[in-house]
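This document starts with one chain, in the form predicted on its own, laid out as structure tokens.
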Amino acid sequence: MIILDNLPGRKERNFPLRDLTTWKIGGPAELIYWPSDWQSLAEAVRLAEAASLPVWIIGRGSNLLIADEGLPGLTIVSTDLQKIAWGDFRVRVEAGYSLARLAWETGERGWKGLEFASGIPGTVGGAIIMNAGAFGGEISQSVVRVWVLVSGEVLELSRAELQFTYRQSSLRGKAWILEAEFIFEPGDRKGLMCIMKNSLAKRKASQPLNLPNAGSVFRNPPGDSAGRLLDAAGWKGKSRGGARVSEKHANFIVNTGLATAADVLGLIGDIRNDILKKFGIDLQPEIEYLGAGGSV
């Protein structure tokens, strides 16, 4: 096992990573560790890798499926990386920044294009590789630039080094975010302020908030909504262990209390068999696992 005691930031063994993820759901970590600045970040991924062990990056654990037997090697929290740097509508931010916090703060400012984030939970990092969006909005439209590790080398990379598409980046599976820099347009303070509330309002009210989850479970197809196909295939309140989907947004999976990852990925199989045959529609997962197998 490599030793990171050189590195700054906190160390931890056999940590629980279900304590990590909005879905309160994961194994333990053999190794962990939230690296305080990106440098240091990408010096723990140098050594791991030269050691030839697995690393995982993750921030928030918000979009996140992970293992039963938890996760080998070294895993990586980004969520102290929180430094950023305002400009003239311009911003730079570290991977592990609230995308929320950074969407009511530009907003604040009277700055366009991420007041479709106002209730995304994840961060910075994780929302780029995934091209997070809500209502009509993709954080895709605001990118500029990018700071990526990638087999141990930083890079810059400008927007028209990347590609985007629909819940999709370039860079996933390929890199992982360190910084990112935006560009807002002006916009109205206060009508900023009212879509953002607005927003946050529609998620409270039409998402099962008061219960572990980890988002919308499926990407919608091209022309329609996962969530009204599991609707109109009666899914809603159908379970398998812990897990169960929502009655209040089909597109949403819950803990109920004791859910296991291989309970989530059960149902998650059955409900795409399901929809294959009764609409022709393969649905593909929004969600990202990490462990055994690798893929959902």
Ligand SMILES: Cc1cc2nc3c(=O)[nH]c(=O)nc-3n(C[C@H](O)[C@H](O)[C@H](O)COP(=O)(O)OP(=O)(O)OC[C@H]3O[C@@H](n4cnc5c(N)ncnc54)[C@H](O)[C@@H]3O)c2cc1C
Second form
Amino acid sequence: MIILDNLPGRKERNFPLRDLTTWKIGGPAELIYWPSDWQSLAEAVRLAEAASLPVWIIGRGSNLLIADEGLPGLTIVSTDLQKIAWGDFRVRVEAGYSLARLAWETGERGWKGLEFASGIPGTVGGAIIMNAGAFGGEISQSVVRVWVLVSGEVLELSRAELQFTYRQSSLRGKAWILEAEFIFEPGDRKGLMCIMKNSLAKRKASQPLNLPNAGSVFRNPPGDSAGRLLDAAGWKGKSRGGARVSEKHANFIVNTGLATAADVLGLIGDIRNDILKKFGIDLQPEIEYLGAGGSV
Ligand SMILES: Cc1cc2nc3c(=O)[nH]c(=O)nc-3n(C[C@H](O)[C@H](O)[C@H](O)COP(=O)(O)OP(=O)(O)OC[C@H]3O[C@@H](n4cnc5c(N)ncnc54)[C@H](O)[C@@H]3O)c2cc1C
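Mind sharing the form predicted in complex with the ligand? What's above is the form predicted on its own.
Below is the whole assembly, all chains and molecules, this chain first.
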């Protein structure tokens, strides 16, 4: 196992990853590190790769199902990367900054662009990787530049060099996001605040925010909604172990207390088979599974 003692930031061994995911599921990280600057993140990745260890990066763990066995090798948590530099309708911000916080702070300035994100509980880095979006907006509409780590090298990529589609970016699985720059349009402060408060209220009314969850489990198939299909197929309230399809929103699986990753994977598998049989649609997961044993 590598030694990170010379790098600044917290490090732990056998750390329970359930504490770092919104689903409250996941076994231990063999070694975990919260870098306090991206030079240290880059150095930790280089050391781990040189020792042929697997390396994982997580933000706020709000789109993740982590294996019950946990994660071997090095897990990096981005949430201490918090620097922010304000410009004129522009902001440059490190990957661990909260997306929702950035949305509220830019809205307060009357800057239009991220108001869709007032209730998305991820980091800037996780949101760019997933091309997070809601209410018709997507983060890709405001990103102008990113700084990434690829094969040990820091690269600056312009918007033209990035591809984004529905909940997907060309960086996924290929690059660690260190920092990003966003551009905004002038907007009306009061109007933006109103949009953001309304979207939070809509979330509270329609999502089971009182129980641990990871947002929408499945992507919406073209022209339809995964929640509608699950509801029509009678999945609301069905459970496996401690994992239950929410009564409030069928595309959310909640952890009723002691859910395991195996419970959630089992439920996801059963739902996919059933929806394929009933509607001929192969639902694709929106959440991401991290673990030595493959993907959902
Ligand atoms: C209640 C609730 C509501 C939600 N609503 C929405 C919504 O409306 N729209 C939406 O799009 N999503 C939504 N989500 C899902 C989630 O918040 C977003 O996908 C978010 O962008 C994930 O960010 P994160 O920091 O939590 O990433 P994580 O879940 O920690 O990681 C997600 C992926 O990104 C990778 N990653 C994280 N940081 C980096 C980095 N710096 N560099 C490279 N890779 C990185 C991880 O390895 C993983 O592959 C919701 C989740 C919850 C719990």
